[in-house]
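Only one chain is shown below, in structure tokens, and it's the form predicted alone.
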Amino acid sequence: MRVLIVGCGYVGFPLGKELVRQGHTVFGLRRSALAADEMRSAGIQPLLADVTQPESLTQLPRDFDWVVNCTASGGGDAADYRKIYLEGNRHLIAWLAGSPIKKFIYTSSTSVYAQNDGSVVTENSPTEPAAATSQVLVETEQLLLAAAAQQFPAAILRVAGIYGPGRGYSFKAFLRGEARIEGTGARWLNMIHRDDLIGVIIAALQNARPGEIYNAADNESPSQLEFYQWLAGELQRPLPLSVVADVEAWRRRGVTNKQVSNAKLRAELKYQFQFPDYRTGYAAEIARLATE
């Protein structure tokens, strides 16, 4: 298969790197020249262009049989959100219509459920999220799946929290001895190894309907206390002292507490977790920091 990559970055570049393993042609699409060469020497062939400006995309081939956007935001406000999700994506289906494209994978996220019940949510759950961003994300799905019903074969994935080699925002507050325990740290979370996005991407390009969102966590959504507890356990260390929770705090930072059921995606995707829970996977973590 011809694959792009939009935002050949955290997720993109090792997923394109998996997918010239794989034996498919692969192309990656970044605003910026920067990771050029290293894109080449793994066997991607770089384009650049902005998805935020549409006629940088029009100089550029558009035969290809799968598509990935993961493009992420930086961390920006909701106009950013705006700009790089619900109009990135505007600019990508039209820019696309018309081609040979087969599939359309989208990486969204778990933020789009805002339920703060520490109930198990799955993709037909209520999607009403209080952060501004998120309801960006929300207007960014429901303009794909409006595209799907016009034929554009697009799937969404709603990624949670990405971990792996560098990334994890509690674990690297553990690290640094800054994690706090918010009450009783009953709070759930949710979390997929980014080995296991890359598995899921690629599953969800050979076996996703266009239409459909599948929930992409791995398989335990553990308690805030009970992940701290592991990880004081496997490196000895103490446990994070407690705070009073913030509630309104939580929800102005669209914090939530849920439990994202991944059912669906096992079920039609057929996907085998590597990490499918987030001992196997902080564990593999654990033993690369040792050997730096």
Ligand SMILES: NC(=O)c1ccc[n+]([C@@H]2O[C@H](COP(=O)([O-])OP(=O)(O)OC[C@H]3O[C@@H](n4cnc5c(N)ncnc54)[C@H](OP(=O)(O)O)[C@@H]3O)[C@@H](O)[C@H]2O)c1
The other form holds:
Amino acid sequence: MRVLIVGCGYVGFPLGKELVRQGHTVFGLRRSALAADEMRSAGIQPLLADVTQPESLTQLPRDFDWVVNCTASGGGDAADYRKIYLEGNRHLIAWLAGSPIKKFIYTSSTSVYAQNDGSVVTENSPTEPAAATSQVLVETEQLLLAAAAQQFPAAILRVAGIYGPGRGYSFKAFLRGEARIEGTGARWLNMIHRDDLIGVIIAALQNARPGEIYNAADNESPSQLEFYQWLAGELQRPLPLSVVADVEAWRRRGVTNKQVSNAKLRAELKYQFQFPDYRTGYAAEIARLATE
Ligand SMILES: NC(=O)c1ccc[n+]([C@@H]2O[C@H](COP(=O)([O-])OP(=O)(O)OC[C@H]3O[C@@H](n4cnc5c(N)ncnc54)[C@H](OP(=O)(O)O)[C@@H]3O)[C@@H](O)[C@H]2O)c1
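Following the display of the form predicted alone, present the structure of the form predicted together with this ligand.
All chains and molecules follow, beginning with the one already shown.
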């Protein structure tokens, strides 16, 4: 297949390498030429463009079978989200309309679920986020679903917290001694290892049905307490301090409390996890850190 990865960063770059290894012809699009040599050495053909600037796309080839949009805003506010996610996807859809594209995968986020009661959420659960940034992600999903209804072959992955080499919000806070257990630590965490996300994206390119949404999280949501207890045991360090859970501050920051179900992903995309839970994934990370 001829594959275009739009946003060749933490996820996109190793995704491209894996697709090259599997024998595909891979192009990687980003704004900066800084990584072009690294991409070429990995067998990925670099393309320079900015998805927020539609005119920059028009001079690129368009004959791709598969396109993955994993650009990221790198933080930012709702206006930044609107530019990169909503307008970026809009420009990509317009640019690719009428091309031979067979599948378009967009990496959305489980932050579209605002559930705060610890409930299990599936792809059919309501998406009514309080955070303005997440509301833009909901709008972006709606844009892609509307395009899918008009024969544009888009499918959506709602991705949980990504961890892996150099990444992992709670893990890094724990290593710095800055992690805190909020209240009783009962809040659920939802994660996926980067290498599994790469596998899930490839499974979605092969098997996802256009117009469908799939949660991309691993098999187990640990509570915050369980996660830190496990890390403390593995690393022989003290358990983080407990602080009062400020539920009002959570609401303002868009912090949620839910268990993201991956049942649809497993049933329909037939993906077998390399790191089915945080213990297997972080055991690998801890072993890797020990050799650095
Ligand atoms: N981090 C998480 O836990 C999490 C959770 C849920 C979903 N996600 C989603 O997962 C995906 C992958 O994230 P990641 O961690 O791999 O992001 P990343 O490391 O920040 O990479 C983003 C890539 O997008 C490129 N990019 C940014 N703006 C662009 C633009 N305007 N035009 C073209 N390329 C642009 C960047 O390169 P240049 O700067 O050179 O352009 C970079 O290669 C994203 O869609 C993110 O929203 C992440």
